[in-house]
Each structure stands twice: as C-alpha cells, then as structure tokens.
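Next up is one chain by itself, shown in structure tokens, the form predicted on its own.
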Amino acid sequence: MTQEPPVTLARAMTARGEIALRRRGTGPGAVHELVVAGIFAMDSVDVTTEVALARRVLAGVTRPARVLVGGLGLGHTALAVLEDPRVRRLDVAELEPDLLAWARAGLVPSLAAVTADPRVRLVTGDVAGLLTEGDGVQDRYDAILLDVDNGPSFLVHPHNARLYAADHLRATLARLAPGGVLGIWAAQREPALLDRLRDLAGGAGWPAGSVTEVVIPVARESHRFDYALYLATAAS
C-alpha cells in the first residue's frame, strides 16, 4: 500500500457527520478510502472479504435473479454480485445521497462500474427501514447482502444497531424468497449474532444447518484479523 498522503476527492457534511472520499497514489495502484464521521470505514487495499460475501451468498441460491445489497461503500460487494450472469436485478440501498452522487460522477472506478450496469437500481435510504417498511424495494429477494457496517460490535453509526436486533433480523429473513440467502459481513466474529440467527431460523421451522458462520483470516500490514460472514438460507 502506498504511503503517500491521501488526496481528498470529495467531502460532505451530513446529519450523521462528515463523509470523505480519499485517494492514495495514482494510476492502477491507487487506493481509495471512505471515512465516515471521522471513522475509517473501508478502503480498496483488500476487498477479498466483500467479494467472498457476494460469491458465497450467490453460490447458495439456485436462481439469484433479484438481489439487494445494503450499503454501497466503494462498490466492491455490488461489483462481485454483478459478476454473476444469473443476476437480473440488483438494488443497492445507500443511506448517504452524496456517496451516490460521487458514484454517478465516476470519482472511483469501482463505483462508476456499478452505476454503469443496467441491472443496477440505486435506492437512497436506510436499508434497515427499507427492509421493514418495503418502500422502494421488491417484496422478496433471492439474496440480501448487508455490508453497511463493521458488525454489531463496531458500529460506524449507532443507529445501525437495529440491523442486528432480533425483530429486524426476523423481518429481513421474511423478505427472502424460498431458498433465498441472507449474508451479513462483520469485521470480527459475532457469536451473539450467530446465536440470534440460529434461534430465528429454528423458530421459522427452517432445517438444521440453515445458518452458518464463515471465518476469513486477513493479513494487513503485519496484523492478522478474523473477519466473518453470517449466512442464513431460507426454507425452499
């Protein structure tokens, strides 16, 4: 990763604090970063876990025609979804309209690629509310991917805690089509989330083994982290 000072490509003040899009270096090796309310949210140094989330979720669905991604970020989760030719429609829900505007302006190649795909519909709004209220999104999805935060133990926005609450998870699982898969990305293992999903799946009468945890070790700058994916597969 280049050590050059970052260049701020865009910034905006929102009701939740400042968001800033930055770039380190130039050319094919440039690294893009997203900072939210003064908290480092993500960069493009290593996107293997975002790609893994998309691929593992879609691998568990026979016909993933309709997909919802919660959180645009730098676009890598959505791009990985779009690699699958079976996907006919991808809704991407993003809370910050400024980030959507930067994507449409082509400030980051990965975001520009997402907006250029005709299968994509960008929805401005909180995915938590969209999933429970249904405003602006399809009734049922073959796959739902939540990559809006770092997991319940390290929230970028405090209000995102409701995403992981039992009532909201139950409503989210209800938005899956038969045989659909919910995937949640977390920056660390979340045993309480795993237990909650298993309880909900059992209460819904889904088969044993419907909920799984996938631990992905990632090395960054001599440090090792265990990121985690949580997958829940609806009964067919």
Ligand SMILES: C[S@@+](CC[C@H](N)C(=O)[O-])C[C@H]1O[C@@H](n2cnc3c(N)ncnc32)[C@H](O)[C@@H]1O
Given for the second form:
Amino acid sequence: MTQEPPVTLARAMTARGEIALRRRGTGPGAVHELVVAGIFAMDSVDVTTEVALARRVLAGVTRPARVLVGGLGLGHTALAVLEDPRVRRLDVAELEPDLLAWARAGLVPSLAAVTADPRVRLVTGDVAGLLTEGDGVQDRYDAILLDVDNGPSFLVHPHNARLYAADHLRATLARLAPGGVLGIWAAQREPALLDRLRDLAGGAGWPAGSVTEVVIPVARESHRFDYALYLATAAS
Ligand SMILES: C[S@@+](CC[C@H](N)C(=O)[O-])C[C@H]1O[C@@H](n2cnc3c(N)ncnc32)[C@H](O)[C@@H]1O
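Next, give the form predicted together with the ligand, keeping in mind that what was shown is the form predicted on its own.
After this comes the whole thing, all chains and molecules, with the earlier chain placed first.
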C-alpha cells in the first residue's frame, strides 16, 4: 500500500460526526479511504470480503433481478452486484447524503461507476426504514445485502443495533422474494447473530441449511482478521 499521506477529497460534519473521502497515491494504484461518524470505516486496499458478500449471495439466487444493498461505502459491493447481468435493478440505501453527493460528482472511480449504471436507484436514508416500510409482494427483493456497520458486537453507529435485533431481522427476511437470499457482512464472527438467524430462519417453512456462516480470513499488514458473512436463504 502506498505510504504517501492522504489527500482529503471531500469532508463534511454531520449529526453523527465527520464523514470524509481521502485518497493515497494517484493513478490506477491509488487507494481510497472512507471515514464515517469520525471513524475510519474502510479503504480500497483489499475489498475481497465486500465483493464476496455480493458474489456469495447472488450465487445462491436463481434469478436475482431485484437487489438491495444497504450501505454504499466505496461502492465495491454494489459494483460486484452490477457485474451480474441477471440483475435488473439495484437499490442502494445510504445514510449519508454527502457521500451520495460525492458519488454523483464522481470523486472516486468505484462510486462513479455505481452511479453511472442505469439499473441503480440511490436512496438517501437508513436502510432499516426502507426494510420496514411496505411489505407487499412488489416490495420484495431477490437479494438483500447489508454492509452498514462492523457487525452487532462492534458498532460504529449505535443506532444500527436495531438492524441485527430479532424483530428487525424477521421483517428483513419477510422482504425476501421466494428463493431470495439475505447476506450480512461482519468484521468478526458473530455467534449471537448466527443463533438469531437460525432461530428465525432455521425452522418450518425454511429450507434445510438455510442459514450459513462463511468465515473469510484476511491479512492486513501484519494482522490477521476473520471477517464473516451470514447468509439466509428463503424457500422457493
Ligand atoms: C463499510 S461501508 C460499506 C462498504 C461497501 N460494502 C463497499 O463495498 O464499499 C458502510 C456504509 O454504510 C453506511 N451506513 C451506516 N449505517 C447505515 C444505515 N443504517 N443505513 C444505510 N447506510 C448506512 C455508511 O455511511 C457507509 O457508507
């Protein structure tokens, strides 16, 4: 990774703290960084798990025509969804309006590529609200991908705790179309979340083995992290 000091591309203060986009280096090797709520959220050095979230979920869906991604970030999960030609529409819900404005302004290539795709609809606001509004069949998604926080045991935004709570997970699972898949990204293994999903989606009416945990080891500098994906598949 480039050791050059970062250049701030844009920054703003929000009710939740500072949000900023930064770049290290230039050209194809440039690394982009995102700060949300005053905390380093991610960079583009290694986005294998963000991409894996999209690929693993879409691999489990026969016809992923309509997809929801919660949390735009640097756009890598959304871009991996858009690589799939079966996807006809991608809704991306993002809490921070400034980030959406910077994406539309093309400040970062990955974000510009997301906003340029005509299948994308950007929604400003909390994905939790979007998931609990409307419950008609027309509002169902073939895939719902959540990467809004580090996981329930390590939250950046305390209010995101509700997304991982049983009531909200039940409502989220109810928004899956038949055969649809919910995928949740976490920066560490989350055994309580796995148990909760198994309680909600492991019983009658759900296919055998409908809930799985995928652990992805990632090495960063001299550290090793076990990132994890939680997948739940609805009956067809
Ligand atoms: C770690 S980033 C997502 C990274 C993304 N998967 C990628 O590939 O670049 C988390 C994003 O979720 C947004 N976010 C946090 N809480 C949210 C919520 N409740 N609803 C919608 N977006 C949220 C943050 O502002 C941030 O843009």
